[in-house]
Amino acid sequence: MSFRNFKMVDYVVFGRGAFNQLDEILAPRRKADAPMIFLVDHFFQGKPLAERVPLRGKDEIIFADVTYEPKTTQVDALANSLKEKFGTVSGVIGIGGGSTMDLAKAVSLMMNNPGSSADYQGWDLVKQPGVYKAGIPTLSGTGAEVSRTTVLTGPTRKLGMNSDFTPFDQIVLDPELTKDAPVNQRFYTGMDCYIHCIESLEGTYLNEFSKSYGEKALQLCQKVFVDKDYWDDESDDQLMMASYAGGMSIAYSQVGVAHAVSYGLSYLLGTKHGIGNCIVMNYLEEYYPAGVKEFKYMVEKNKIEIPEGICKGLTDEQFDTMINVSLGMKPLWENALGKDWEKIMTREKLRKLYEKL
């Protein structure tokens, strides 16, 4: 048996406040005449965040709109104009929740690797490491702060760029930055997390490794959205540490059927990444029955809505891009249902489920 000798973050600060040293952090990375870019998600376009970005000499932030998930052709402009403006940077700094770190992470390797992003999308494609990459998430639960990957939606489908030069070199966990987030988005990136530590936790890839880290991810996100009536400074700092230990247990193993199945939904449809998962989970009890029932409970005690009927009035034809979208992400089929999976989940399958959703 081969083990994966996997790539982690080079350097963690976690706590209230940490924003406040980034100035400190990136210091010794400048290089002369070459700016750091902050990619900072366009929902703090005018919020006192942005105006305690660290900005020296000739530094940018550009406000992402991360409306949608990040789309290759959108990396490929942003890597692109930064080239065609200064050459090269310093470094990206990606300031928002997954999608805003996803691209901040493509764009770092896209300044040094040629062509297209597209060109990536994979497993180990990257050639060359990017420019220097730094994570602060302002969201928790989807682990994109330590994963070796960054998700896009490209010409034919939605995949990561799934590297060792991926990952983040620096990031900066400050729970304070979440704590104004919109109550349906917390809980949407939350279940991100619960759902994948289910699918890691069930899965067939698992190892004590990924267990460790997946089994106190899970538990963060019950104290939070189960044991609770209330939200307070301690959810934040528990929700943070859950997306980054969930981040950490899919690093050995791999997610299962509602990534696969969102991944579909998000090609097509434009669906977010956290929303799609809760869309596709409230519908899995054949495959995580435990999981479900808690689910559904933790989304009825919080109050939210989840989205239904949205496959309503489809064509055959985006039934079926769905489906070759959803189908080509093997490993997370493999670990969801082992080697045997293509006879368990036939495309006549997979399609009745798209159907109820």
Contents of the next structure:
Number of protein chains: 2
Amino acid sequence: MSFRNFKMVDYVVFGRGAFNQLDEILAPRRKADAPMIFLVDHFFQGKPLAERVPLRGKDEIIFADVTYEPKTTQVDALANSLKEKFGTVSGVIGIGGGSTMDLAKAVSLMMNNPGSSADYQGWDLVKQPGVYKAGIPTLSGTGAEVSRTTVLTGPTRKLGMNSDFTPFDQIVLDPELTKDAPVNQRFYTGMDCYIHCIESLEGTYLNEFSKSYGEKALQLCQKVFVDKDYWDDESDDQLMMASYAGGMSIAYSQVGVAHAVSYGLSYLLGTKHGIGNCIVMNYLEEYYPAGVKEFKYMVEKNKIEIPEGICKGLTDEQFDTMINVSLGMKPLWENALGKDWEKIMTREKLRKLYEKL
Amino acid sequence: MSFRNFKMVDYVVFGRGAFNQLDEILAPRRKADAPMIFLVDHFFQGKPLAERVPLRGKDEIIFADVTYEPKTTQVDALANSLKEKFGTVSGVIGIGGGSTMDLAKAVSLMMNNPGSSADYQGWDLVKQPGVYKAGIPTLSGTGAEVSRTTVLTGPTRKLGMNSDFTPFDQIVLDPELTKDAPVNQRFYTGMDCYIHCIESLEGTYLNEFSKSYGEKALQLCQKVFVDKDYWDDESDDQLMMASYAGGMSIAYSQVGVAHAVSYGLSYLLGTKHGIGNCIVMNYLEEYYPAGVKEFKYMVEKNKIEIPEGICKGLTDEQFDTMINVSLGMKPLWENALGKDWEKIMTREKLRKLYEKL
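Alongside the form predicted alone that was just displayed, please also present the structure of the form predicted together with a further copy of the same chain.
Next comes the full complex, and the chain you just saw is listed first.
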């Protein structure tokens, strides 16, 4: 098809305190005594949110270690242990940031698809719907709550299980849940949204659908990080909508230079997505002059420290690995620099960029 | 639930020429030899669009007379004739403006629900999903393509079949299809979106979800009808996105005075929704001063004539009918004027407003 037929999330509830409706939302999705599995970011272990999870019957909370971004091995281990213990489950509910969202989507899919999640890294390889899955973000910015992918690091590549079966059946957008996010983390994740908007709005792929969503997401990020001198409930509301709109805007757009370069960092060094994008954005004046200027203003205004010198002392071989991973993201480069991108972004030029980071 | 759990349309495709993908989109939805039924606005009878409908097997085009807004009797007659002729159908595809969208949704539901569509006018009375249904707007503004209702005039009331089964399974947003819409009609329908945004953004019900969508829809309407001196492809793109965003914004917001008063007109006089809202908006300076000023500017700039004097010569009984219908729309009035709306909008005051129209 010339235009992607975009699979939407089935149900969305947005509201301060909407998390309290979770029990009622899940009730009709319970199948006999098969449990609901709540995959919760380990950040919440021992915190009040964990107490509020509406457990019934054999339901379980599994605290997911998302220190590193999700791996196919982690997905497979989780799905296999659930199958062994319960046969099947009523659903998988992800509560956390983008990594937890992606983990929940992937585990849901692997409950009903044979083999390893690594077999499904790519486009439209998933053939069976997963079990019921819901996403409840506690950090705003990645847009993972509405995306049709789930970024996973596998044995040979970092790539998502992109399919129409991947989006959540339900998302619960409760801005109260993002209130206690660590300030740095909140900024990095918010910047994932901001940078993505700059990349897509200045890219060569775009239509009015993605433009409308991208412009709205960008405007909301600016309200939160540029216009305001303090953080309040409205900031949480707005950043949550920015994340949602940013995620929707991906339907007919593509990210660009920051994401392409950042993928190399995360592959080699395990740099997390949000902070990785920030590290790269700092040096992209040549490609996004206005966006980088505003980005630096936000960094300063919000008193954030962006790590420097993370590529210091890497070997030629390591640089080559990053360059290979990055240049492999062809659609991102084409979106950013046009059809002739290979003439513009040579290996030498990219090496120089990595050396600065 | 405190916050509505909003059922989204399942699939969205947006793009100039996306209509050409319809055959491919419908293929996996076909069940044995049960036909797809294309309900097409009678405006397209003999026009090129009708020739482009991808008919297969026993598929049929039914041209729907939408001179008046859809009635429950019309829905029942259509569904019954399809049942008689085919037993069941693979799907119902609506191609047209808001009335055609609503008709298609209602007929799809009545293929699988017993009795008359009048039995389901209200909230969550529909108990069975309909047959597959898709909406393809050829006019932008009503937001019917994403709403969970289908406004129908029944024997005792004008009210939708509001339910989670009501939204389309698929919408095809192809701005090329709105290109040849009559200028007046395009304006009235566009103003339905504009007025709705003014009403919801200035109302007392609102949260960041609906505000974000409402602001975007309003801004797109302004780009099209205020900022620009000509109509081009981009105008069609933008107005189509305005309609979509305006429809989404209804999730956690409500319309207001213009809609409440306009419902009385349409009940008594059959005034169509878009033009009815315009007739009323012309006299609402007291409630929406900035919006009405801008509305009048758009009317003048786009050289539109808004009918005047349509209530001239009505009897007291007729005025009473309109007043009763209008004051029955309690949530609309409460949204516009607050909890104490009944003290503000008295029968006398509303009568005076109707007399001006």
